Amino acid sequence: MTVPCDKEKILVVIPAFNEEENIARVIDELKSDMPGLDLLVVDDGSTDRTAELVRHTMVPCLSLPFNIGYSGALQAGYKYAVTRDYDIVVQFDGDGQHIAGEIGKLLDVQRESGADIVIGSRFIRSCGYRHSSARMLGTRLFRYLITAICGVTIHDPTSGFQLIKRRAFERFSMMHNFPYFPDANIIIEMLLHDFEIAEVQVTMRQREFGQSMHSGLLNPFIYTIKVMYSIFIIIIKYLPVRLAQKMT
């Protein structure tokens, strides 16, 4: 197990919406397997006992007054990390799919590469993780777009398991247009601004309890359309400037 560097302040941000069946186990695993890390749960206006169960664990909990969505919960975590002077944020889902011990792999890659963002990837090599056909199609589409626009291959642009250095999450915390689904769109924007992004193969579990925000037949298509629209806006806004810089 990778031991966090004493000089680095690391915060694990756990966005959670109606995760009463999962959140206590997620926190217990993080405390057991990565005891040197600080934890923060951002309760995104849950209507179940999520916030109550978090408070019983004595982990800090930001309870948002109403549900503002996954990205809003993440941005609240980034703002918390900035105000408390953390060096690294680790995004960690509250649904039990991410594995606490795998955080060490992200830390190792960041220290070796100096990357601003390290993505925990399910798809660098086959690991048996199952996606729906619609989500897998979206992942492949986003992978292709990132390569075509930025010349970089990102195998798992939809992974929410990420390590983010201060320079990057401070930028996220101040974005007034932080996208509703911060996935391939944010990767493209950060690459166009010369942030370094690395990937490492990780193991993830399938969700056992509760409902994913991407569940159902319609939600994956809505997600893909919204991310595509965000990518289109980013291309218009930043790509011409990037190309002009390369020509000078």
The other form holds:
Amino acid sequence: MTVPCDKEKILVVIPAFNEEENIARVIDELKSDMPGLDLLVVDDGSTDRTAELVRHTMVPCLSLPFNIGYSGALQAGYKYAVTRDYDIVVQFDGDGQHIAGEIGKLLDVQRESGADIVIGSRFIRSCGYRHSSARMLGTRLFRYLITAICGVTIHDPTSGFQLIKRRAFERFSMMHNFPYFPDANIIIEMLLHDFEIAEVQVTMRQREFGQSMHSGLLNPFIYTIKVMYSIFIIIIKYLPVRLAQKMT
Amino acid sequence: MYWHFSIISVAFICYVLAKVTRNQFSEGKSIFWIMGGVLMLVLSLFPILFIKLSHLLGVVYPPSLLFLFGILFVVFVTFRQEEEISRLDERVKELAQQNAILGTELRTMRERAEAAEPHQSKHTGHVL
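Take the protein just shown as the form predicted alone and give its structure as the form predicted together with its partner chain.
Every chain and every other molecule in the complex is listed next, the one we just looked at coming first.
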């Protein structure tokens, strides 16, 4: 059952690492295009003026004492959302790629479908978003793996633009060894544990300033290997659970 | 019997024990090294044991078995250390997350308290 909109507490979690060029613009856009949503910036040990700029905007800022990586920053956001009793978390990148107005689409789909996770996808139909060929290959491989293992098609498993219901982010917040790269691996884990995942086509911008964590030729390759290994571990962990279910 | 190796073994055991008594090495982790030291001592006092073991395992040149054991020991220790580092990594990450959440809570509470009693904090000069 979908909770009525006005009673839902929604938190937009914005992980940011050295995003002084983008962060103020991202916050301004969110405030003007999606008023009424609570914002939280997770400053992942930035060495530039990111935290200082966020404080000027009066948006709460979780300042991690040192860099713990994208997934650690996200998990800190989930933990904050759990302690503050939020119903929904929206992951929103601090680099300006995501468009604030598109959050409405995620919320609409969540209300219609009742899904635990709604992914803002770039690839359900072409939206002109350019990916490097190495990354596109990885995305295709993950898409294929998800279909092969779970029988569900997720067009854009690498998208960081997601809406997550409490049932799901509470699980993420308590996860030990939350994957360093939450990607197709997490999607597979959630699908195997009967969480519902929906997708909606969204538009995204190309990154304007700074460098993506997946830039270069070797990084996407290493990334793919790590996510594949993570999927392997998830399957190994899940098999005994499935066998136990079958036995009973 | 190899006296020089026996002396090194005893010195090693004493060194580990000294570290433990000065609280520079945990009791739990030192047991493994003490056992290693004792094994070294026994083998240096009775090398025939090692030679018999190598014959039993079909190793023609006994010192090569010693190298094999040495390498296995190093691999084992490295693996244990990596395991420990992974555990510590996770704990450090959790502490950093908690630290950040508590820091934000504290800041929010301070701001609320300052907003509620702006005059008091100005008169007393306390930073809330």
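Between two forms, the rigid core is defined as the largest C-alpha subset superposing within 1.5 Å. Worth saying up front: this structure is predicted, and the values here are computed from it rather than measured. Positions refer to the first chain, counted from 1.
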After a rigid core superposition, would you say the CA of Leu239 moves by 2 angstroms or more between the two forms, or not?
yes
